[in-house]
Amino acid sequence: MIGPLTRAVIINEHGGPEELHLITAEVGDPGPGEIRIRHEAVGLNFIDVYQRSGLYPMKLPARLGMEGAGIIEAVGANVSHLKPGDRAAYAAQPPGACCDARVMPAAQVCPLPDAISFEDGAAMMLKGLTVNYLFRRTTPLQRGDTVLFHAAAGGVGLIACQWARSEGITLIGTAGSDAKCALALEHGARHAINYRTEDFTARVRELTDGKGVDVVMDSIGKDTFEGSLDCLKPLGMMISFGNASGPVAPVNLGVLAAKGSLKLTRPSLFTHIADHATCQQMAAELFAKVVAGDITIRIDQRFPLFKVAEAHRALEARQTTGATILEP
């Protein structure tokens, strides 16, 4: 007897958006420690692009997608925090969220409050949990500190702008157009720099009276890395957490000493949420900020699941603002 079916996005080879294919497959039943979730919405992120292109190589063929939200259909043994019928959302390994329904490990799937829509849930988990670890778990940040945040008008960036404002942290954002800069300012950035028309390093120095910032949060990678180091004050922290422009070249650690005993880290969300209790706590903190109105999730692009290649092209071309979701 054939069980429930799903459409799922897969790649058979690494490459461009043309490598994305939609297949139909049986979903199956959850085993111990697993759940089956039927998606109402799926989030799209740069990690999907990295995995598709081969920057983050995967065993092929592979399914794509790292975050989603929907209804729990079934739970396996040893799952106590979720039950059939529950609303839920997640950002989790293994990839495979770009589908109608899936079976997956339950540990990083989180109960979704009724006050948060499925669309917002799908658009916020990977991005919002990333902002959580950037501001709360990577280096100590206090009210009054100053942060430089690249791509401040993107899905992660707009959440970061609001998170910083809610905690009294001054955020200087960069973006690639005046319209995107205005969007960052609207969402809580104290200052916004159009990196296409201004030297962001010089402008940051000007805005900080030559002192530099406490922390740089950089998901752009190759194009901004050197300039970002020059934005830091002595003993400042450089957090490199993405590669939208390509991977950062090998670093001469002596440069960190020469520029003021700087600190450098390359974290991953999935290390931070690997522990079930920690993941659930981080999600609860994120949900609390959304329910309280401190953070509003902005979804500016919606694509049906079968137009996933079109969605990838828009994201790679930096034609998007806020979050992008796929609709099963």
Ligand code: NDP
Second form
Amino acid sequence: MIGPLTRAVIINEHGGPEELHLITAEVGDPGPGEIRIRHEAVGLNFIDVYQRSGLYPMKLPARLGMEGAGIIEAVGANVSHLKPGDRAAYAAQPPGACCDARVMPAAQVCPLPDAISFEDGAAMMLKGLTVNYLFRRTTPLQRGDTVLFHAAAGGVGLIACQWARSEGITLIGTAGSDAKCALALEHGARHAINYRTEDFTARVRELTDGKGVDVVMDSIGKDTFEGSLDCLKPLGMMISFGNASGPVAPVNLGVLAAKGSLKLTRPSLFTHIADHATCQQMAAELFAKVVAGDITIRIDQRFPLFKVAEAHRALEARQTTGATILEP
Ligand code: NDP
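Would you mind giving the form predicted in complex with the named molecule, to go alongside the form predicted on its own above?
What follows is the whole complex; the chain from before opens it.
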């Protein structure tokens, strides 16, 4: 007998948005350590673009999507933190969130508080847990520290602006238009720089009385890496966590010494949430900030699942702000 069916987004080849296809497949039943979830909403992330394009190579054919929220339909053996009927949300490997329903490992799936909508859940897990590890787990950050955050009006960016405000950290944001800068300021950035029209390095020096910032959080990569290093104080920390403009060129480590004994790291969310208990704790911290009203999840784009290619095009063309949701 055939079980429940799902639509799922797959790629057979790496390439542009035209490589995204919708297939119909059987969902299956969860094995030990797994759950079956039926999505109410799916989050779109820039990692979906890297995986589709081949910047992050995948074994093909491959399913896409790293973030979703919905209702647990079934749980396998050895799963104690979720049961059928629970509301849940996740950011997790393996890719495959762009679908109606799926079977997946349970460890990174988190019970979603009733006060948080499925859409917000799907929009905030990958982006919000990233902000959590950037601010709490990558380098010690204290009230009064100053951070430069690129793409501050994006999905991760608007959460970062609010997180910084809630912790008394001064965030200088960059964004690609004056309207995006206004949005970043509205969400808690202390200053915003339109890096398409202004030299962001010179402006950061000006804003910090020539001192530079304690930490740079750079997800743009190729276009901003060098300028970002020039924004740091001596002993400052460069967190390079993405490549929206392309990968960073190989780095001559001597440059870090010459620019003031800088530190450099290239983290991934999936290392930080690999441990079940840590992941659940990080999610609880994020949920607490949302429920307390310190962070509002802003969803500025919604696309039906079958228009996933349109959603990718908008994200890559820098046309989006805040989070983007795919509707199953
Ligand atoms: P965003 O909503 O921030 O979209 C990306 C933004 O990058 C664009 O809107 C644009 O903003 C900016 N950008 C600058 N140059 C380019 C370019 N050449 N092409 C496209 N966009 C460009 O995406 P997400 O919130 O999903 O992710 C933000 C970044 O964080 C991504 O780079 C992602 O890979 C990274 N990330 C890394 C994680 C990790 O653990 N390492 C986890 C989660 C996200 P503007 O117009 O304002 O410049």
